[in-house]
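One chain is shown next in structure tokens, namely the form predicted alone.
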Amino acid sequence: MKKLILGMLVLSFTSMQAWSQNMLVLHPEKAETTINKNIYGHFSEHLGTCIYGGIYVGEDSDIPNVDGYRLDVVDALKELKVPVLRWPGGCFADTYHWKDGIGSKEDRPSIVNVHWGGVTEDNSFGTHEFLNLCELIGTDAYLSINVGSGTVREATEWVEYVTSNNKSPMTELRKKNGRKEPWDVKFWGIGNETWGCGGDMRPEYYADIYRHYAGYVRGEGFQKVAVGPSSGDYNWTEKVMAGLRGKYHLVQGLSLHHYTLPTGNWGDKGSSTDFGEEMWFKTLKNTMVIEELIEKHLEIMDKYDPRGNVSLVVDEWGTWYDPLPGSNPGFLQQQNTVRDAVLAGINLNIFNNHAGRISMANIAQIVNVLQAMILTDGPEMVKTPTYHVFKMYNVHQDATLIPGDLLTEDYEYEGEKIPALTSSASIKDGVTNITLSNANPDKTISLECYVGDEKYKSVTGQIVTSEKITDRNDFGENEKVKIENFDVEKPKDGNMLVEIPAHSVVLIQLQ
């Protein structure tokens, strides 16, 4: 296979004197497949201070805010252009009653979150605060039922105070909670991680909840999604495709949560901030894993689907360290460094090579918890390396996947070697993307690419990275790691050569 890709490599280079070990050949004429916005998603649970102090902070804040929500993440979100948010779990979710979240605050029943640290909420933020906040931020809501301690009414309950128009109970119930017309909640998930915190359920008996709560949760205009494996569970995969085979009327899509840890486990995972180049290589190598995983997964799918109805959700991805030290352990607390940056681009560039097969991904999560978009204490707020990485990245949102052949060579670290490069392109509104990672820590990569015979007119580019591996941006400190221009020379007979920094990921635009 790599001499055949090889061949056709040098055949697209024809029109140059040498070829180098490093080439991308883009075929614009293959577009078709379009990159669903819906990649680009978060997460957003009861977690630490992801919702109390991230997110919302209440009316009576000292810290500047709109109807509770914090003005500065708010600010933030907007720019980021989130296009999906998943709420209220992961693993609050299968101890959530969203009866509990509604009505007058003082009145709404206060709740320990036996997940996460053991505190005590007083549900201040229920259906109501977080579906505002997802048209406030202009992002659809995705929405997790409780499965493993709930009921097939209570789901049925929510659906329906959310997304009915018609003359009934709960419909009356919102409107007496000051929501007149129903919120368009186009996905709705059925359970989370059924095979661990969601009810320790075998794949076979999930498969039959999961059918019984979908015959239930009715509705026009929205997609259900199954809960899919963890990781490399093929096993669960193949359990749950057979037990809904038949069904895909009541199935959208499956999930599948992928955590990347430097160690491989997970009772030491590896410092977010103290790291050498031994960590900084195993993370990048843990975390290209979710390819193949992606992969067999469809291979799996597609035998039970042929026509492929049912699309991959990757709908929990990203960095999990050890959390940092002083802060409560169950808040899952850490920073953000240029090493989560490389790592987002990779992902994304993998998602987006899949997109005819994966419809969303949400990483984990939004703000304060693991892979943070956003960190905040206090009044302060800072945008994470991975923040920046996303937001270059946006440009791809329903653009068209243009296929594209990678030759790249390999860092290698101790006898192991990864892939250095990783690369995606799409089209939208006449502006070819091209964006890049470079996983070498210390070396500039060439990379020669053709981007077919279009007379472009105008090239440029932006990149983000940092001196060390290790930086980060930081309360009351200038930011280190952000977006900055970055120079490319115009294509000339469709033939471009890129200059890619180490440790760094890199967009560029043709028009």
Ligand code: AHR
Given for the second form:
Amino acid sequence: MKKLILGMLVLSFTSMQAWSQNMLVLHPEKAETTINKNIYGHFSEHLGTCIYGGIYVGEDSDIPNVDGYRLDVVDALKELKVPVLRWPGGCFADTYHWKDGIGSKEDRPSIVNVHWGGVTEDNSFGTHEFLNLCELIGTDAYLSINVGSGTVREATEWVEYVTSNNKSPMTELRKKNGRKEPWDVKFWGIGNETWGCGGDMRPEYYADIYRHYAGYVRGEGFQKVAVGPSSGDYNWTEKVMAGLRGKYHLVQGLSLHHYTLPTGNWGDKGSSTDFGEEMWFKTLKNTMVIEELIEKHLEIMDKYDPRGNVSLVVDEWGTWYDPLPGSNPGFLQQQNTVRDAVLAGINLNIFNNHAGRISMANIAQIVNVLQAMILTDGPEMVKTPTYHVFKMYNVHQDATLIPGDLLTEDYEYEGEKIPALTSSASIKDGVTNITLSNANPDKTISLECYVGDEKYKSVTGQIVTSEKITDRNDFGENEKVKIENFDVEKPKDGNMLVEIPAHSVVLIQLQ
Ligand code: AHR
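Starting from the form predicted alone above, please write out the structure of the form predicted in complex with alpha-L-arabinofuranose (AHR).
Next comes the full complex, this chain leading.
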């Protein structure tokens, strides 16, 4: 029977091939892997106006707030269904001493934020403020421990302060500071970019340091994440995995950081708003590399850990452009266009399709920094095109991945090419969700989808796109890039033809 179904699928695939260049064949019979909702995770750092001004304005602010958190941002984040939020950095985390950020605000010391613009950090947003925010917006917390300039004692005390129910100096201190019950923190990262801003270590040295810290970071109900590679640094993965071999009670995740720069050059990355087809193409080409990075790092991880005890945690990803003209270069402020929307769709499709080994991903960063969901300017707030793609893709959170075979034409630009379409699909509560992105800036692509024999009663669609590839949402203007309805015809005999507009991201739901 199984053979017959497979044979029919192959037949259907082959007969479609005769008349269509673009085909997606879903395999609902192979749906078994859960897409961890944390793939839709976010990252917040004490950097520029991510925290101060963006999330937290203080109780005395004229900007409407609850306990100092801006109401507009809180509402937008609740609507987004943020599953997990990483904090306090980034590079900032390895200069952060958590005890500076607890207790009465007047007594908290001010420090210099050495990595990000040399501005004063008054520590008014600390552990309580962050963890209470997570509770307010219904998200899990992912805390990054200071390894670069911290101590093992500082780390163990932080974990005790936050998570312990026992009587101890740290839990007493927490109670004195107004919090009786521990918080439920599900993830602790041990260091950040220890190959760079977090201590400039060699991988062999970091693997030992990791074992040292992780052995003392004790507790139940949370996972520990080791610092993994930057982009294609396979040597780092080799050495760290070799150093942690067999120590799987100490490590559950290995991070990967990969940023997309249009030019691929850190000196002159490219503008977030002012670009033509050349930079559009290069940006999308550079982002698609992440699939190869994921597969190659996983290959190395599987060599040392064939049972897959350690999962991949892509805890920093997204676009990194030149700072907006006139902004503080240390604040990493950029705008967000249709290009970022399509890029987010591509990355999220890739992560979904590797859900068996990717347990979390955190786009950088949630508000006002890099590829942000939300931008604020004083009392004003806008939701970016990336926000809308995340919102549309939320249907995949904790859904079961439906594997698919995608045949796509290329999008060619000046002799170079990339796949025009990317896709992923899942099923949850009886609803089949298919997400697609079209990287071609000018061409509508017809896609033949084979969705299986199920008799669907309804088909609905949503789309994020806009007239121009540079369109964005800006302060004081009508929202140009947002989720809109998208017409799709019901499948006939399991086949469905979808016309995917140029430079768009689409969701199709079958029920
Ligand atoms: O997200 C901005 C910075 O990029 C982070 O602080 C650091 O981890 C990475 O280099």
